[in-house]
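Listed next as structure tokens is one chain, alone, in the form predicted alone.
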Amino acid sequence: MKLDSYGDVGGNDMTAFGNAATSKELLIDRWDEILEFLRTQFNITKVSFNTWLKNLEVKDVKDDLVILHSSDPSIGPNLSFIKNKYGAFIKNAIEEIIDDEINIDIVSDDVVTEKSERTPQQTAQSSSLLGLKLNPDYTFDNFVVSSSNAIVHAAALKVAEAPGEYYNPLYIYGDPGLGKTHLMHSIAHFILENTPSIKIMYVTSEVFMNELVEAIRHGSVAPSDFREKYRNIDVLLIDDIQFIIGKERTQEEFFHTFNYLYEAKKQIVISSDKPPRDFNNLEERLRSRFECGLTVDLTAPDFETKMAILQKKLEIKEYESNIRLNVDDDVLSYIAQSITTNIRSLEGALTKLIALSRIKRTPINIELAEEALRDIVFPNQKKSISPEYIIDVVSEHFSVSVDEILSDKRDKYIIIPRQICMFLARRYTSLSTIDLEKVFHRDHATILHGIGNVEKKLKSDDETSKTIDIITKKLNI
């Protein structure tokens, strides 16, 4: 339908909305109460109208289509999601206003850039990452940054956007759960987008440990490939700094790798869960070494910034899923008040109470917060660990998201991920397999071909066994 009035339909001094001219100057002039009745009618939480629709400004109008836009670089990318998210939205708004009929559409100044310059920035940062895949939410944009924090993300900022100038080594600690590999990936990603050049190798010191038994015992890799493979770049991330203290070969390995980077001016970032000072089997001279450029420290966040980081979680979970989650402030409150150790724990709680409102087909709210978080929130019974929490973990360990370890698909960097998931869900939860049939959306078969398939290689594969160790210790249990 024609705009042809602005108002109360049929008066006869009405403002003549036809005229494009004149219909975008009278949007413009009502666009705060337009925006303001579509916050406050679709109950859109303060995260999510900051992050998407605070920005969206009049651009233009032709006969019914008001075309909305945002300067802002990160819509872009984003323009599905908001579009499918929040149009309807958007839409019954302005025609709440205006009082007549009209179509949108939303268009961001950056769309030709997206279009024309990404695909070739992608290819770059495809091979220019050496080591693990990226998690795609662990960005800086993703990260809640606080009181607790703001030290070690303003170094890895710095870090990332002049490698190898500023804080070499940079040396993050603190517990497990609470942003180190977050901030680390967000390096990467960092690097990757502004600087696609540059060649960046991101691995834990379980891989550079096994890589180099390898090349050792079999002779597969020759011993001379592994240094070049691990000299050859220009910035060095290795997570879990820990798990080589001890292991002299692996140790005197990598001290000679950090030297030769070091000397060449080459960015290290180097992750753990204590200060090197800690370490009572670190050899001095890497000691020495972690010690003489910055090391920093993660502290557990405070209530507002658990609040926070919820609500940052929920919006990437919506984004993901293109499904608006409707959980109040009050469920995200008490999470936060109910999680007192880290944040992978308090992403973990989110995750959980997501998932169970989706098998049980319930709405979000503090009864269902309740039932999710009980052996949280009443310590004096017995704990246990979730399937929902397992599959977190592990999905952050294999650098997967959440809904393709859910998905139907078949690849192997998935499949390996669902196994293990089915595996330590049915050794360390109280489900059964047909319980698991739910959770993962598998037949019996399947569940049971997976958790049979993870523990055939547990007998044979040291691989496989050195995982679940790991991904058990991150689980805390």
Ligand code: ADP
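Here, rigid core means the biggest group of C-alpha atoms that superpose within 1.5 Å across both forms. Numbering follows the first chain given and starts at 1. The shown structure was predicted, so the numbers you read here are calculated from the model rather than taken from an experiment. Compared with the form predicted together with the named molecule:
Taking 2 Å as the criterion, D240 does not count as shifted between these two forms: its C-alpha moves by less than this amount when the rigid core is aligned.
When two forms of a protein are overlaid on their rigid core, residues whose CA moves 2 Å or more are considered shifted, and S395 is one of them between these two forms. Fitting the two forms on the rigid core leaves the C-alpha of E95 displaced by at least 2 angstroms between these two forms.
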Contents of the next structure:
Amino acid sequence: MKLDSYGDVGGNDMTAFGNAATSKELLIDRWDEILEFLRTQFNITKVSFNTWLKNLEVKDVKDDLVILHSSDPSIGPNLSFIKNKYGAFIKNAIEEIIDDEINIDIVSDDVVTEKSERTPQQTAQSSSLLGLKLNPDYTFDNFVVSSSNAIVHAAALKVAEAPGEYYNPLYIYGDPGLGKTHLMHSIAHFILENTPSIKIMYVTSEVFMNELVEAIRHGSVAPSDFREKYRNIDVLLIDDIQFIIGKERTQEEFFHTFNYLYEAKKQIVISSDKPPRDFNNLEERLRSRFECGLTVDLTAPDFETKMAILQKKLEIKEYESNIRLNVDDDVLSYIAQSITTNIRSLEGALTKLIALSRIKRTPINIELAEEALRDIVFPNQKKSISPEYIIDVVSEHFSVSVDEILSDKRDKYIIIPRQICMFLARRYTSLSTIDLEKVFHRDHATILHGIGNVEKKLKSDDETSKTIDIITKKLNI
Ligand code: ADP
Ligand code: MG
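Please give the corresponding structure for the form predicted together with the named molecule, as opposed to the form predicted alone shown earlier.
Shown next: the complete complex, the earlier chain at its head.
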């Protein structure tokens, strides 16, 4: 039966219902239902659904052909991928909901020809991660998509969904702090969760180089264990490739690893601070390898993106600490305006603001944000040394939290940093012992004992004086 003859009243004269316009309207009418069916019935992950399918809409209906359209520009280069991967699901979802047989086509505003497609290949092992640990927060779900990164995000997701089948290698470049590592970890997380047959290796180029040096040092001219390790995988994610560019022996070994994996149709993802063409000392044969897949760049986020990222980071911090952190939009907006390009600094500013509010036990507002961001917004102004700043630096140095320093905990690992804070606050601020009692919520005797203890150790213990030296450097007084 043709779609334009669709009617839900059995036995009626088809022409009473049967024109394409009615069918199109009907599809539009039930489109949300169709999308919901598609999402839930075919186990499509939230992030894949949002990236590829959410923005599809009915453009036209011609006989039994339903033409779908996406206004999302990042869909353009991915059309044939979407058709291959989701076409049957979309057709099926439409047929289920409208109870008729149809065909589909998908068009977009931005049709770019796709690279040649390969047949899927998989190995039969259980999905596993080798190399470095992943940051659990660096997932596609936590990645804010905007015009500055939509293409890179779409390409990364496509690689994660079908490793080795498209874009190989995927080469991601951009300035520091724009999300390269976040996307690489997202690819690894996605594969670990969704493709139960794949071996992934995530390393930085520095780790690759150190392991190679180690392998060579241990004698063998051909470091066979090393080679075995980097070849017996399905996906190689190599972060910050710039560190090995120009290092001849490492570059040579990487070239062989690359070729081996590439020829076996294994997925390679590379990140870097520059495009291949901008490296003067990159061997030509390696440059042409890097450029034979897809090269995409991350650019600085605009104001709206920065706001969305801050909101996302806040959500994660609230979830992880299980504490509601009331931060108004005007405070976030102040941060987003003050920090121009680097997303890592954006997050750093938010963390600093939250720490400051904990130390001072005051609510987060614009005044506090101005104080927290003073060094960043006015980097040339002399830093004022406050006890809060000292606690912040010391807690970071010892990897303990500000809350722990200010808590009643009596564990050794926390007492020493706490006493160092007291000592440094006495030395570098003009606060009296009575003022410090308020900052640390301790009585007079405890503050004096703490300061005295550090002074004593400074005379007798080398380790302590080294530690104080390093922290003083970090305070940058
Ligand atoms: P790079 O590797 O490019 O130097 P990272 O991937 O380490 O940058 O990102 C720096 C910080 O910015 C990380 O905390 C990361 O989560 C965050 N970040 C970058 N881009 C985004 C984004 N689009 N959405 C959410 N967080 C982001
Ligand atoms: Mg990085």
